[in-house]
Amino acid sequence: MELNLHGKTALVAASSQGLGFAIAERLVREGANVMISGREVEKLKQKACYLESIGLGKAAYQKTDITNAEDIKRLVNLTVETFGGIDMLVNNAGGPPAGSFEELTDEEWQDSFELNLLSYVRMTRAALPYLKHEGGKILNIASSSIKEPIPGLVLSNTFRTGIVGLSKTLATELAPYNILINTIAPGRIATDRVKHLDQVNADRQGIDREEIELQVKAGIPLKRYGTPEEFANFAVFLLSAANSYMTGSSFLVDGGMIKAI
């Protein structure tokens, strides 16, 4: 299968670690040029150097707080200045805090809105003029909560489903420009975020995190957590030329965990 990513440019938000970095790494290995971003400059510098050393594509980085509109504009502008344009945009953000409805404050709701939904709106708006030039791909990273709400994660359950509504709407609005947009939703992928959520559940139940992992894996048909690399493989397919007719859709990468049809 020809992905035809050599020489293409991708902007990947929140990509100094986890799923964002896994996607950036796979893109570079396929010959794409990648701009990574995050809040920790030293980590970004190290990861960009690593990416430069392993792939056919080039890598650059920019410190970015994706809840800050001006930071987003600077990130997009630097990507265009560095690589000449933007062919692929990956919207990504760290997960919101765990908590039940009655536990969460207005400030936590506002912060989560700005991090997990408004950042996607702003990033897409800023990149859109460049994506329109020759068509392109937008990939929004959400969560399995778009199909089945996760207990104790009301913020994620609320704003991740908003991402789906945004993607579905933009699929129609952007189709005349040959821009395809999709949502990809991880289930239990072995990242620091999932480890943290397992620890939160373990603390609430007064048991070890390893016991939580065993309980969760028992409910996954494949009986294991996925790897960031497995998630990135599918993400990069959606971003590549091999995907030419899929837009406005949401895809689970969850080992069969979600039972909803």
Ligand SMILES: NC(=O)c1ccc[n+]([C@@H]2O[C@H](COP(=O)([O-])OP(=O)(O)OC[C@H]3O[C@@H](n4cnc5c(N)ncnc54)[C@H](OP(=O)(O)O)[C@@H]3O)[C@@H](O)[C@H]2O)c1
Second form
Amino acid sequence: MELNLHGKTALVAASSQGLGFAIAERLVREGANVMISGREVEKLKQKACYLESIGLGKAAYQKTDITNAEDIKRLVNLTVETFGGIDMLVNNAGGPPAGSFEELTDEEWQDSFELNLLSYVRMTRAALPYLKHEGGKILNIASSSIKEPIPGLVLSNTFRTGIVGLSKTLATELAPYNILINTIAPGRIATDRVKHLDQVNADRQGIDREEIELQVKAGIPLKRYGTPEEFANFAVFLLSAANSYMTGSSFLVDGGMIKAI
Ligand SMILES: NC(=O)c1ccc[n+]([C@@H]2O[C@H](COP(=O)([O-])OP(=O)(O)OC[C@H]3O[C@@H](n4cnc5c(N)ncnc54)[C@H](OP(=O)(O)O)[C@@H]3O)[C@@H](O)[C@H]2O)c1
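How about the form predicted together with the ligand, since we already have the form predicted alone?
And the full complex, kicking off with our chain again.
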């Protein structure tokens, strides 16, 4: 299968660790140039150094708070200045706080809207002029909550489905430019975010995090969490030339966790 990523440029939002970083690494291993971003300069510097050390695609970084419109413009401009264009955009962000409807304030709703939905709108808008040049790919990272609401995560359940509506709409609006846009929905991929959520659930129930992990894994047909590398494999396929006919779709990477058809 020909991925054809050599020399292409990817901008990966929120990518100093976890799923975003795993996608960045896999892209670099395929010879793509990658701009990574996040809020901590030291972490970004180290990760970009590591990506460069792989010796295939090039890597650069930019400190970015994805909830800040000016930061987003700077990130897009720097990517174009550094690598000459943008062929792939990966929309990603940190996760919203856990909480049920009655626990959350207006401020937390507004913050999550800006982090988990508006940032995807702004990133897409800013990168669009460059993606239009020769066509390109947009990949949105969402959550299994787009298929089945997760108890205690009403912010994710609400805003991630917004990403799907946006993506489906853009699949039609951007098809004339040969821009393909898809959404990938992780179930339980072993990252700091999942550790954090398991700890929140453990604290609520007054048990150990390991106990929560066992309970969650019992409900996953493959009986384990996925690895960021497994997640990145599919993400990179969707971003590559090998995907030439999928757009406007949403895909679970969840070890079979979501039972809905
Ligand atoms: N892992 C899973 O199984 C899973 C399941 C469902 C949904 N998700 C969602 O997928 C997304 C990525 O998850 P993950 O597991 O990779 O999380 P993670 O390990 O916590 O990584 C989050 C990344 O986002 C960056 N980030 C957070 N807030 C940011 C901001 N305001 N501006 C710029 N960068 C920001 C973080 O860097 P800094 O903190 O340095 O900025 C970090 O690089 C999250 O939205 C998560 O809720 C993940």
